[in-house]
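What follows is a single chain, given as structure tokens, in the form predicted alone.
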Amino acid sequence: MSETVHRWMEQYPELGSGPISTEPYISPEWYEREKEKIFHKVWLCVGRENELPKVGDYKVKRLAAADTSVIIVRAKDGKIRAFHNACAHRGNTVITETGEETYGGSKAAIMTCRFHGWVYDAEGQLKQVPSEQRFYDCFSKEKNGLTPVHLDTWQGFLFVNVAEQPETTLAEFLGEYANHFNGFPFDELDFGFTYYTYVDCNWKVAHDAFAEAYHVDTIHAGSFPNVFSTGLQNVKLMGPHRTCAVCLTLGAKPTPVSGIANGLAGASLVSQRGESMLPPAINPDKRDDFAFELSVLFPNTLLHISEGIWFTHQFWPIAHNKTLWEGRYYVKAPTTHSQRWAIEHAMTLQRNAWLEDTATMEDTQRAMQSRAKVEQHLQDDEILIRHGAVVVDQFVNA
């Protein structure tokens, strides 16, 4: 065998190349130690805070993985903090979910209980008690506002971290991930759509499906034919985390309605484009063919940015065969009716494939659960697969 073919193996050999083990995906009691040792620890990606706006504004997410749901609210200083949505009486939430996640706001900058009335301004002060008079002398307002939870924001994205003493600062967590990506304009492409479905399976499962291109000539034979050929490229692992890039077929020929539509707005991923807004660490070597970045923001996040284009999969574990699916995809907002329908006939296509991709998942966990076979054999572009169990493997027995 040449060299070429087994070069990831080869650049990174401490990941081994041996088979990877199933009982991590179908083990009740490996996604307990998931949470302790991962959901309850590491920073995690909750969202933009363009989603928050004004004074007042909030959303409230909820993290299975970490046993709790957090409010992220905007305060009068225009800064944004979280809270753990849980009210300091009788431990209800103090915004009434609808969801998984919950919007809503505020001009006065404060939240109220439904249950008893309790009054929380955005920095979590306990401002108003009913009958406050009728509690007894060890209550205070001052000891029972929301508990904090530690937020941090890069590149516009905000992360959580709900332990009690985070174990490093978010800079810290994200290292070189965060230059590899610096300076790409996400706020700039912020006319989005957004798809999430819950999926019976393992959230590494579902992190795995999206995580190489191996599988895009049959599972995307149909909304994407031959358009992704040459393997991953620029493989890079930096901590917990990992890039790639996934480059196009030169020359392949789009159907008539897709050449019309990457010539008016240039949403597709298929489509050539030109490298205006890149950072300088993706596609260093300038290469033609290059479609998109393919990154892993560990542990449940997949963040991808192409020219014009930045889209994410999140994968929000519920229970050890049970996963929400967020899937998010952001372009440049249209100016004429036909850049509208461009949009939108890429956004279709990609839907289809993110189903097609969804749809392989249930019958995974099904055969895995089966213990029919124990082991999974990847091969060399399945890298970040491998990188992916090996870091998960060292955090939950670290």
The other form holds:
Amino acid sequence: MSETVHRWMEQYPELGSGPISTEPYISPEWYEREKEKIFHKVWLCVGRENELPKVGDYKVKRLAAADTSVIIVRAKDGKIRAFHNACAHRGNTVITETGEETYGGSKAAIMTCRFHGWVYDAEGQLKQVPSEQRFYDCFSKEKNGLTPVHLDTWQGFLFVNVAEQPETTLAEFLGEYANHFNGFPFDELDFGFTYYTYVDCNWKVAHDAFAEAYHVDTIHAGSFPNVFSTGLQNVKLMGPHRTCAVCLTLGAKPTPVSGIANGLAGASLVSQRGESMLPPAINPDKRDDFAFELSVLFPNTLLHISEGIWFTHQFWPIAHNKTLWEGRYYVKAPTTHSQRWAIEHAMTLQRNAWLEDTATMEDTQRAMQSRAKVEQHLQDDEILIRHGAVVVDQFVNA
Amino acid sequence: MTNKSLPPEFADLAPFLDWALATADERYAYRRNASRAELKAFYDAILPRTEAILALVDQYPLGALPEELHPLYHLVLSLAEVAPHIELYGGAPGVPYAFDETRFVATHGAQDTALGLSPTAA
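Next up, the form predicted together with its partner chain, please; the one we just looked at was the form predicted alone.
Once more the chain from above appears, this time first in line as the rest of the complex follows.
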């Protein structure tokens, strides 16, 4: 591979090298088209199968950009299905939501609308209507089950597609991206922490802030001061998805508490590790400075994997300039109190780094909305951002 | 007044018992509202005892820590919260150049860490 300063442009010349318009980040009209052409049409990652371990367990996920909330529920046959959270009676939500994500369960695997007590099973069938005889002949329970939403899984991840008839299967949608990550032990690393916040910025501003390593030396000078970006490696664009290796040189000496923690659990991004659990396509050259794989699962999920750790960022659009950010960090479940302590330390550092990452987003949005600058300039190592802009443009103008 | 107590061999850490906080939310809030001097004094007191504390709590299976050792474990968990501020942020109580910390929600934030539960457990 060419090691020139413009090697990614040389590898992917079809993306061009010109400046990128800021209009898609600030235009309410553009956002409406993104909702219609992207979030109403493609597969969206909404969780993991092991979040619903028992029959009757459910999760309701709000999808503002797809104008709905989705119930994801494990039925008596063990299968997980998805439905719009809308009652056939007068349209109320069947499960009362308490926020962006509402978890619950029912041993009988039924869901009862609080408004008038209509009961649905986890296959979506309407089972019971109080005072059913007072409805008229044209009404039948058989025709008034929950409205299904397409659901499929990959490597334990749950995906939904709210289109009536999705244009692709999940496997077709993921394509080569699935092969790239297949085999990573996501299920074994299931001790997961979740942070979230609302950020007053476009979802792509949030995506872009995380989708490069150019910022590491400046933004993370606080939390990762002994870590210097050595740039991206192994950039691979796969349809609408993209991935790369983030390479960092580590300072020789950890801080005192990091030193103790690293000895107890390889739970930090900047701790040292031994044998590899990474799939063969990840860090194929076995570089010593490989830190983690940074990938974008189009449209709104960033998936990172490393030794003993994986983490995701998701950017859920609420409005053209408002985004729900969710960060999730997964490690192997600890078996001792000291390991649990070391994980707490690693999670604290990661949370602080995320606080540093999110710090620029609202400033970027406000500055873009001023229209003082109407385009942005990307360097070669910001290719994931360029690819993102090109893909969004293709979808919106399709 | 606090009714938290420590094992005799760690009795010298008693002045820091206000840092013995069960949840991540409580520890983060206490750290954010502490003074630079308080952070430094806490860090300096706990760091040399960290490995001894962890060795003691590791005598019990995760999730089965005797009640009387919870304050000690909560203390060392506060060190995990405080350490970056002394080691990396020049003693500042807040994360420098960061998003508003109070707007970040940790879904596990109200859980007692000493119980050894999954962060997603209710």
